[in-house]
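Next up: just one chain, as structure tokens, the form predicted alone.
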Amino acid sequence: MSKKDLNTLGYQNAPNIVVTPPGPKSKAMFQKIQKLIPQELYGLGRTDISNIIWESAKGDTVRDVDGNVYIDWTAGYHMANAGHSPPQVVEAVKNAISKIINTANWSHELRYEAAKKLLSISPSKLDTVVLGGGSGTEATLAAVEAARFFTKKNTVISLYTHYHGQSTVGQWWGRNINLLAAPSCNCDNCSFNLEYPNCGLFCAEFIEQVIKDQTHNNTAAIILEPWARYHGTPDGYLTKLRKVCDDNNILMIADEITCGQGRSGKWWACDWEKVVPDIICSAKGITSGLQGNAIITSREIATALPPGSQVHSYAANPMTCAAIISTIDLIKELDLVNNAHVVGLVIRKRLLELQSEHDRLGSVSAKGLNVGVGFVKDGKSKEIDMLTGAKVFTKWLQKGVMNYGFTWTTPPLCLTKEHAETSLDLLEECINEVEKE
């Protein structure tokens, strides 16, 4: 699809702020909702950013109930990879649920088509899909349990700052799990006070010490986000970690729920180093935000799970499967994986230019449309400055760019070059204004 066509997916007047957000309608509706539903449980109500009430969303744009139109840098918590409410996906889901809304654990033809579609974008060594009906959290739980049953080991290592869902992985099927956290590949705040690349990626080597010294070689798997959301992942890290896993006979679980599905500029972030994990976790952007998840693995690992262990009332329902099929087709049709790569390079270049001009813009990490910026109190000490960041991002929203209010952003993969450049012009304005204040 041409650049002109991508520009037609969203609202044509973005950004357009008609009243300072949150506007009066947003504030009134937020108070009504708060009376019935404690919004703080969802992380809302703490800032002006979280009090905005969305009215509709199209492509890479969002409109609120006050009529403000924003360029969206959230993708609705990283879900709208193919853009917000894509008509093709909506129509496919309508067609599916007009025939069957749910089959529980009985199969239907769309299950086969969804699994085949997922395997078509995955490494050839992975040949089996386990489709779930819930959130990404359930995908990571299924992956961890598959690794433990397959290896017959109980310890799972995760990395600092990597996120794997709103759940504490606890006791399941009568087996106790031992969770360990190890230092991540955070080059902006290295746990070992080393500098990349002269460090030789010691953080990956250190994992081997954790396996031997702290788990006594009882490690089933390492789970990580291949592109770490807040600070990125240095080149070579995944390759080195893959070798650590192979040398110690443990599985590598790639939680690609956020960084996958094309967001990094390839279908999976692991593809950048041609690393094949043992299990890939997928959700969010693969269904355009509808309920559903998947783990992609080998048959040998998948069938290590106990029979009946994936029984779920909503498992692989027709709606989820139709969304997976149509979302992958649409991402291919619009060439959105390549668009994420190209526009991501534009964003990265501009952010690095801003960093060279502003000492307090302490860190920049960008891979495709996974974008992170961090503000610091002092350019030399790199001490994180959350207050300055909050001021900048609040102003950015008030100028018409929807964001989370902190350092990490995930625009839809259909974000146009024009909207990216406009957004970054506004970001520069916000940084200048905060510095003057």
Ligand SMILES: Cc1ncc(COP(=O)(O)O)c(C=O)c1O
Contents of the next structure:
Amino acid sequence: MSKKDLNTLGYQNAPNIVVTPPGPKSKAMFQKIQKLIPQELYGLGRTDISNIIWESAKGDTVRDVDGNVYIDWTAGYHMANAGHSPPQVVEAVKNAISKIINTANWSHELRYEAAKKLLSISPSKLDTVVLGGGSGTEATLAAVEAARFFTKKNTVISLYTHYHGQSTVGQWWGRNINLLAAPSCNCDNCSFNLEYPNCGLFCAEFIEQVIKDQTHNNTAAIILEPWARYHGTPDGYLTKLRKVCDDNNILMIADEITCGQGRSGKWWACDWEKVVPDIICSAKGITSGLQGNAIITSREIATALPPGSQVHSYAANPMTCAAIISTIDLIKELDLVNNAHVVGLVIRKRLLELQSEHDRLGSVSAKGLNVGVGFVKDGKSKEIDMLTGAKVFTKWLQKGVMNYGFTWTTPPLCLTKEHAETSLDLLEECINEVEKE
Ligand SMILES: Cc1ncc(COP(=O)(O)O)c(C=O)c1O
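Having seen the form predicted alone, could you give me the form predicted together with the named molecule?
What follows is the entire complex, opening with the chain shown before.
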């Protein structure tokens, strides 16, 4: 499909701000919702962003209840990889659930097709799929459990700044059990005060030390986001970490829930280094945002999980399977993995230009449509400046680019080059305005 066709997926007049967001209808609706459901539990936090009530979304655009149309740099929460509410996926899901909504622990034909489709985009060494029906968090839990049963070891290492959901696997909420947090591969703010590439990727070597000294070789796995959301991953890191895992007989779990499914410009971010993890965790973009997840692994690791351990009411249900099949088909049909790569390069180039002109634009990381933009107090100290970031991102939103309000963005993979360029023109305007202020 040609570039022109991608331009027809979204609302045609984006961005179009008719009233400064959040507009009156958004504010009123937000207040009604807040009375019944404490919205702060859902994390966006800032009133300028969380008070915007989405009405509908198409392709790479979103419309709010006040009639504002935005270019979307969130894909929901990195979910609408194939664009928002793609008609093909909606149709496939409707067809599936009109026959039967759920078969629970009985199987159905779509399970086979969904597993086959997932394996068709994954490294050939991985030959087995465990399909879930819930969140990304549940995929990481299944992966960690599989690693523990397979290795008969207990500890799992995760990395600072990497996110794995709301459970014992994530170290963000202090609920970690048998989970060790180790320094990440953060070249913007290196834990060891070293410079890439002269550092020789010491952060990967350090993991080996953690395995030996702190877990007494009781480590089952290391879990990581292969493209680290806020700062990216230096070239060679995954390869080195794979070797550390092999040398120490531990499994490598690639949590590709956000950076994968085509977002990095390859189906999986690990593909960039041709690294084959032992387990890939997938969710979000793989179903176009409907509930459902998968781990993709080997027969031996999958069957180390005890029989019956993946019984869930919604596991591998027809809706999830239909969504997986049609989403992968659509991403292929629209050539969206390549679009993510090409448009990602345009964005990266422009952001680096902006960085060279603006001292406060401290960090830029972009691999496909995983895009990080961080502001600092000054170019020399590189001290993170959340306040400047918040000001710029709020202005960006008010000019018509939907974003999370902080460092990190994840547009739909069908973001057009034109929309990317318009968004970056607006970002430049915002940076100039904040600098003047
Ligand atoms: C990399 C990664 N892993 C796991 C999760 C958890 O997924 P969920 O929110 O569906 O539980 C997320 C969610 O943002 C994620 O980005």
